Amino acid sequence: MLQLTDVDVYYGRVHALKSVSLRIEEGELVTLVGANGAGKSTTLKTISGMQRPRNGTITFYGEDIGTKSMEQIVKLGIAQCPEGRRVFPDLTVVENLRMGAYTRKDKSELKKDYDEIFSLFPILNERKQQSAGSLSGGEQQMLAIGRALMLRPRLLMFDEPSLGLAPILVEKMAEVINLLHNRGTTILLVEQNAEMALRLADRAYVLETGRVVLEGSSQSVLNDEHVRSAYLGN
């Protein structure tokens, strides 16, 4: 489905991604593991068109997307649930959800998707006419996920979905991501809780200072001594 080949990304003179290569097959849940500043979020931003690769290629179902605009990439079915939620605070819950569907042509199908999201997150149904800025952090994270799902994405990317959430909500996020994966959604997950991410994922890539230093099944990465010492605290 998605293939990055020898991708280099710079922020000015800073070489953020160094010959990064990775792939995601349809239906997989793949996670990126690494310390802060390793290049995980930059990888997601580059896939979604927020950053441009200086070298290398990015293909989605064989189509080169490395030079496409963010809007073109969204229209292909790639949705990102960004770090920090990034909801529209002055819009209501329903209006935020509607923003996630702005590229869709099948407007008659939207009610079905609203119902599914409210089934997944009942609290959003109770809050649907409230402004998003009045929601708790956990509710905003649910809304950000719901907004991404309104695209009916072919690839759903999560950037730190558990960041700043209480432990009980972290478990809820894990359950939701696992449910979406089991329903067949293809997912690329960046998550500070490396152990949770590895237990959810099919495969994993470990990034260090902008390079892929390890890849494999999530279980093999979970059992790697360096990963356990550096990212799992044991």
Second form
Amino acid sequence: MLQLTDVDVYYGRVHALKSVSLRIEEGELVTLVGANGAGKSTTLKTISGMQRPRNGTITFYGEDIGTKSMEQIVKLGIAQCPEGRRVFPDLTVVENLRMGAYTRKDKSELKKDYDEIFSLFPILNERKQQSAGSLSGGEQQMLAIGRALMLRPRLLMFDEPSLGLAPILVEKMAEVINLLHNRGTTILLVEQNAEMALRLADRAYVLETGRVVLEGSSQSVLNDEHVRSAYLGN
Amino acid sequence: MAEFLQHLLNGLMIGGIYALMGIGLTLIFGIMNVVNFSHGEFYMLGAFGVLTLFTFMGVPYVLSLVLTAVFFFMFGSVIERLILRPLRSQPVEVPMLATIGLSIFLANIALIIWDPTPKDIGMPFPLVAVQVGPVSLTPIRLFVFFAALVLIAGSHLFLKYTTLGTAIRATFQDRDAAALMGINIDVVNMITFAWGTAIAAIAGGLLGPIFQVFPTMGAAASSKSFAVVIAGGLGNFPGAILAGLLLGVAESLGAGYISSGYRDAIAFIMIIVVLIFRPTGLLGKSRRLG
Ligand SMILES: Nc1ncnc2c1ncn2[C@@H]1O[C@H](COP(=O)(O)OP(=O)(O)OP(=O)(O)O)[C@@H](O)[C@H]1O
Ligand SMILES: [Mg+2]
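For the form predicted together with the partner chain instead of the form predicted on its own, what are the coordinates?
First the chain shown before, then all remaining chains and molecules of the complex.
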């Protein structure tokens, strides 16, 4: 469904992505692992249209999205749950969720989605009318995921959902991502926590300084000598 | 006591207008990161719009205000599209300089069209004062105050309860995250600027009949709007309302009890006092919306 072909991205003179190619099939959970500054967030930003590829193409269901506006890309059903959560701090929980559905035309259907998100994260229901800024880090991460789900995305991208969370919450995030995957959502997961990501994913790409250095089934990547020593600490 | 109440009420009326000017300017800054030096000229042009429609063409006053607001909403959209949007990725002083240029241009256009002599809009309502207890209120002043109140409340309700208003607040809090929701930032900017322009023009049209109308009147209006925005905290919507009302009352009391010569100095005294004691604005936290 999504295909990046030889994508180059620059920040000024910094060459952040170097001829990156990757693809995601419908229903797959694909992960992108790599160290600090490898270009994982840049890859997601480029898919969302926040950064533009200088060279290369990005297609979604065969349609070129490399030059589309962020709004058009969201309307095609690509949602991103960004690094650092980025909830709107002075909006309430419900208002944040409503913003996730901003581009949806079927506003009368939203009730169902709220209910579904509240059953996934009951704590958000309790905090419905609270401002997002008053939530704990874990609750904010749940809200950021809920907000992305409000789009009913065809492709859901997570940027480091476990970052800064206590181990028990990391486990909770892993469960939720696994659940969404089992329900058939197509997912692109970016993680520094390579262990967790490789455990959840069907396939994986390893990024190093802007280049894809390894790709394959999660199992084969897990077994790779270099990956084991560089990312898994054994 | 009666005199004090009279000054207080007059101050609240002017303060309502300052608050209107302030909320537009503060939102334009908060959302677009644009320091808009033409805000006073939009106010001046609004007054001339009402002068032209009401005084010269005989259009009813309230309809003149509505038509002026609609025209300046469109005018603001065009300014955003043609001048500010192309400068969006530039450092903050570039669009600021552009609005300074625009303010000079607009003031001179007004000089050419309407010449420099101050003009009277004339009274849209009967001049009889309504006696309420010890104070007397003229219908125009009551109208101005309630119109300002309705516009401020309307803006608040729009931001708070509509989806587009919520999207504007979201953009204010985190522009990149808002863009990731599919919120079109260009549209948010255009609506914010157009709305700020229209509301400044209405403010001019409202105060026009009480004072005189002349092409350079925008300068004083601009500096007072900045006083309100700074005292209220940059980008702070409720802060601008509070600071606007306070400034109006302080001016009115200062002019009444000290000397009317001090009226225009009070705005600057207010900025200095607030900056010394509450550097982030009257309500503390700067940048707040809703
Ligand atoms: N706005 C920016 N301006 C300039 N350089 C940037 C910018 N954002 C990222 N970079 C650079 O691009 C490269 C890739 O950054 P990116 O944020 O994509 O890495 P990442 O893999 O997400 O890292 P992390 O694990 O720290 O989130 C880095 O060298 C980074 O310094
Ligand atoms: Mg990153």
